[in-house]
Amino acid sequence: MNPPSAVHQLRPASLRAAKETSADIPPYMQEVYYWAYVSPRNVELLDRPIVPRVLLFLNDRRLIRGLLEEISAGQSVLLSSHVYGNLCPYLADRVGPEGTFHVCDVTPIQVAHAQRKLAGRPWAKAWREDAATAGEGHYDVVASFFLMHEIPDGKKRQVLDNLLDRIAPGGKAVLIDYHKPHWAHPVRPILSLVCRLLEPFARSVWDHELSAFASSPNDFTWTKTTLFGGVYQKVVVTRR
């Protein structure tokens, strides 16, 4: 697989420029989400692994194995936002120097904390794009790590159809998000409030299935898999 293009790649640039070059980014993420993915001093204390290893409830480590078992050595995989903590690295090292890992997002400073942490790596690449046109060709696994829920309900529909465009024959899609938890789980009602306060589009994931934000969901196969009561959820998707 060819790497990204010039034109979708971030120039060399310090974090610091990266910070200041916002004026283009979509008005939901400054408006939703500019405490936690575009304030400079934020996403320096929120980019470090204990931050969603206390958000996830102690899981992310189950979470991203459950990831990880879905990739092998030597494959091409997308993901399609840059996730703070290890899960970069994690997955570029997963495929390693014979495969290609390529992340995207729609935030300078995210890539640049991405570009930051794939260092090294050069058959790992990161440049900034939307999701909803992320990436470059076909990929052997195309991966969402807790984006869906973060996305508006507008829009989850052109993200998931541009990620499933992108599986290649024989590939998949992995899409872990929350899930709807059962009645009686002691974090509902805190994952409720989060919900109101700060999750305006996460509501949705609860009550409709992934495969309901899809084009054409009987194109494919929806596997899932609940974690921890019914918080989180893995959908593995292979085309029919």
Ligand SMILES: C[S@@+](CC[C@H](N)C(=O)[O-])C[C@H]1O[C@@H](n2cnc3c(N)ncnc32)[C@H](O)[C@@H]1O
Second form
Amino acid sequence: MNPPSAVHQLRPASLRAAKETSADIPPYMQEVYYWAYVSPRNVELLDRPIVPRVLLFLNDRRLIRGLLEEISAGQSVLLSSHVYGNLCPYLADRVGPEGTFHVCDVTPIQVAHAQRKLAGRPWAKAWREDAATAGEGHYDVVASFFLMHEIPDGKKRQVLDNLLDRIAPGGKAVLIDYHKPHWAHPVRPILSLVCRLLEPFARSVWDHELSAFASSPNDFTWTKTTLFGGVYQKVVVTRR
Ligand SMILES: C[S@@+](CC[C@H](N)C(=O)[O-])C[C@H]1O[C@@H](n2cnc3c(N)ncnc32)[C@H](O)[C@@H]1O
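Switching from the form predicted on its own: structure of the form predicted in complex with the ligand?
Whole complex next, starting from this chain.
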């Protein structure tokens, strides 16, 4: 399952500056996603609810609802990375002060944004850590919201294995991400182009079930639902 190679050759003009300022960020964050998640000017511009709204073809609320409905007040929740817009405060408010909400992100500026959004909620905490190791102990719900398609395939396996390890007894993981659209879906050509130009690691979540990235998929039950003509998927994973 090698990621398509074309986009590995992308070298944003800002790469040199990124390398100078972001020594601990994984190479793919510097080389592929600097403009989207590392550049301070762009992050300031992009971190607002309209961005996921547009990028997700107005399906953001539906997808967020799909995650929130898996979570109850008082539970412990881990989110594998920061997400632009209001997902972090929504999740923190869903578990409420009787619960705990943790979010990790590998990019310092993204952690700063998450911390700002979670201010005033002592049960919620954001820190810098790779999703391949993120978390403290076990959680009732471990969530990934559009992270899997953004990371190289080898990293997908490390991240998914860690997230599955974090599921508390009786708990679950909820993975929300892209999925292969129906062949006649009008947004399919747009997303194909986006994958080719900007998202080199995304095609593999079209071509493989998310369970294919787990080292021990048979230890878990995988329940998938798709939305918006197959463009998106929600996979709920429980331990067998
Ligand atoms: C969740 S994904 C994409 C979400 C969606 N496109 C949005 O609207 O924000 C983007 C985040 O993943 C983070 N990220 C990328 N690789 C990561 C990793 N290995 N561990 C933790 N966070 C990671 C990036 O720093 C970025 O904040």
